[in-house]
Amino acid sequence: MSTQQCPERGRIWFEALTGSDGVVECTPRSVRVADAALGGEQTRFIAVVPDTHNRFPRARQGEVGLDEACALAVHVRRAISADRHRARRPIVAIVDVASQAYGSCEELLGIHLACAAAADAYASARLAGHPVIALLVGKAMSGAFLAHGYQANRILALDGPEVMVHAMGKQAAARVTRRSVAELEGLGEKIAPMAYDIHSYARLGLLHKLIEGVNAEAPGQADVERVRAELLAAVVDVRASTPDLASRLASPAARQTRAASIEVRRRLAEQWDAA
């Protein structure tokens, strides 16, 4: 398997899991949406994919821009509204996003508000009883991941060097910290939150499942069925628990790697309740 990032991973897995191209009328082609069966019930699948003809040049390589963030919010909230008086369908965010779109147009028109609307929609779906699952198949970077995937009840990821999670890209992080990329990678080997690889992210306790042995770039039928089974298991797990994100602090990995954070939260809650 190539160690280079495949720019079409989100599209590949979206089509493999839904059997549809997900193009929806009045929605930018960079956002794909389809309802497809998962374990016998309809599930909403959503992905952000590259679009070289995107009207915003900064959002042509799979970034979450103004149009993308607003479309994510719209399609998640439509599911909430449609299921208000019936069983809440699962929502699966297929994640391969390079970053939020950086540009003067995006800043002037409120990229922060658009991404916040998407994050709020996913959180609202989760709290309304929709099992929200994020499936990381490529990059999950910066504000794009916050807007598309991070509010999920459970985060699953394919195991591979191309699956990365971080607050910013390596080159940008190097400029901000005035270090070389090699120096950053060295720090990542010692400090888990500084690393980009999915194994380091798993050590933080934020990952529900790392799916190994799957061909991420050219999945066969067995690969797709394996991922379907893991998604379904995650949905079942969500429905047997609370709709909050407490599971991210309860895992053995979190208790070991994030012990100080957990203790700070405990003390804050203790003081808040005593006030």
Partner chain sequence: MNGAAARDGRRFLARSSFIEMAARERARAMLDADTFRELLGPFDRIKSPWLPLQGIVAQADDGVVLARGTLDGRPALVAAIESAYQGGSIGEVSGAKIAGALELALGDCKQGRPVLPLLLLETGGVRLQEANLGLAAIAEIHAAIIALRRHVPVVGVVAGTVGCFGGMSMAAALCSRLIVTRQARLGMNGPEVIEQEAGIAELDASDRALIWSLIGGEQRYAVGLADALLEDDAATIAAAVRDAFAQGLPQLERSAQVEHLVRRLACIDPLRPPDANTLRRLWGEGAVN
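By rigid core we mean the largest C-alpha set that fits within 1.5 Å across both forms. Numbering follows the first chain given and starts at 1. Keep in mind that what you see is a predicted model, and the values were worked out from it rather than measured. Compared with the form predicted together with the partner chain:
- The Cα shift for residue 240 between the two forms, taken after rigid core superposition, is smaller than 2 angstroms.
- Once you line up the core between the two forms, the Cα of residue 24 ends up 2 Å or more from where it was.
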Given for the second form:
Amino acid sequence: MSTQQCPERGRIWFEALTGSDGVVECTPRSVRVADAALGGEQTRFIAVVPDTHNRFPRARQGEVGLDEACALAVHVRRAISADRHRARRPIVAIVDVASQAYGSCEELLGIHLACAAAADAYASARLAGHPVIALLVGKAMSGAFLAHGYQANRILALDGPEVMVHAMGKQAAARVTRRSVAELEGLGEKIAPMAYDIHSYARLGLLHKLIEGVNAEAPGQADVERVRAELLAAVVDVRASTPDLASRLASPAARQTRAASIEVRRRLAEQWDAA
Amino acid sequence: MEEIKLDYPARQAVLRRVHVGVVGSGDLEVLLEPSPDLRAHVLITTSVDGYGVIWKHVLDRFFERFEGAASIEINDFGATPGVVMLRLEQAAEALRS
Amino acid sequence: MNGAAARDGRRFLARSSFIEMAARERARAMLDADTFRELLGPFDRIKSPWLPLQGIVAQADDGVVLARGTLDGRPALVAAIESAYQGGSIGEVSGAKIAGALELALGDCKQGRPVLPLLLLETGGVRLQEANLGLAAIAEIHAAIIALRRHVPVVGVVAGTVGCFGGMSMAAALCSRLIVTRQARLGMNGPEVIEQEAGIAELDASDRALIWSLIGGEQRYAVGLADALLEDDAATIAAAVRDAFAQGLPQLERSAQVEHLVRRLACIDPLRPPDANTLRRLWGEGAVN
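Swap state to the form predicted together with the partner chain from the form predicted on its own:
Now the complete complex, all chains and molecules, led by this one.
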């Protein structure tokens, strides 16, 4: 099995941002956790990385599998309970996850619950007052992203061709919708939510910040400092606002592209109480 | 996808709104409500192109007996004429009950 | 013996299949009689803005029925997904309807006016024609369920026959209590997707008996991934829903029982994965974990 196919960006950015400081021992090894400084404040950084020796064969390429989702839940919840009576440390999810693990064993063992436990932990951290930031450095796909990052107060993404968000991999999506990959790509150009690239995603208004001009593959010191500054700014922004996901509907891009999401909520509120 | 508009004379006011059906494979939904004038207006959106004549034929038959001044919206996902007529009659029946 | 059979027969005939109901009937069948009041119904015509751009006919309610009413006299909200429309998939509008309604219920709860949220889940997950906006809406549904659960139990029903998959299977797992039937299937990845992604050696999606043994309602109930296993009968399900709410908040939500999950996974050898029956022994009632 070639390791070159494996997404390594999670590891690269985890090491770049933490300097391997404050590493927290973690099982499985595919989940990396560290408490490192961000603007002078202890911050919990969490990444899911490939491990070719993963005990679950379907989770060796950086997928979010049963153990990974479970470990995310454990380490987010440990930060919540440790900070119960003190300042809530920020939590940064470094996101490069190609998919959740696809396997019959995973289904039998309830990977949906494991992923839900991870999403629950992140959302609970957010509600407890931890600023939770998702930093997209590579793929943010489907259930894997729902488990690792999508419950964050703010989503930041590096600008680069390999940084993408989607509900299903291109090949599989083409098969399921009975279209060719080329047709799918053509549709993506016309219909923003169907596109894979991060620029199209930015048009949906869900991103807090698209960080341009950073080398996502091999970041230099200046790149890392730049990203650190953006993370810090996002933490400050979170602390000045409500712990829900309302900001995802408030941006100018959201008001345009997610107009229907806003309209649904507006009219629902009108009808909520009987006339 | 194709849109078809049809108009029919009416003799009776429609007083209620009725919804039946689902835009599922081989099925359709019908939204029937009072029309703003004394005519019936039908707006069909269908997934299958090129069947305008058949749609007109089915609706003509329905309006031989239905006299309500209704605005009817049909959202179709490849229903056969038989299913279309069934859903229209179901809507008319619901209007009476 | 004959008497019992006759009684069973009468009970069977008296049954009203929940599975065969469309979403609107399902929602109505759950609420107290004559309390059903629909929100954003078909005549509000908030349709998918994305499907017509792709030549696909949109349904007037985007496949989600929202209704307010009461359950045993207490204010409730039902969200029912219509599986016959686009496989019950979650698009921008259908997702926003569920998330938005749960957010309003949360607002009421915070002001001391509890609203009981009930989700009738019948969905393949994200609607791929609206991909990223469906995924985003599902994240918002998750967020709303988690926030709401601090005030009232959130109850989910997966009855079949579509089942509940993708990001919405996580929503089912986030429910305080989950009710299933034998016809239900609950899983993260649909069998077809697994076969495509991992090969037919991993899973043969056409082997229906195998699929049901892995992710069917009976198995999910037997290993504690669902709280009640019911017959396909609307009145039985409606009664179980009321029971689920009457029990109040669980001591610890299923998706927050992380240590329990860790212990459960620790006893698994992935290179010799258990079959469905072995897992029942490992995880089922009476097992150590």
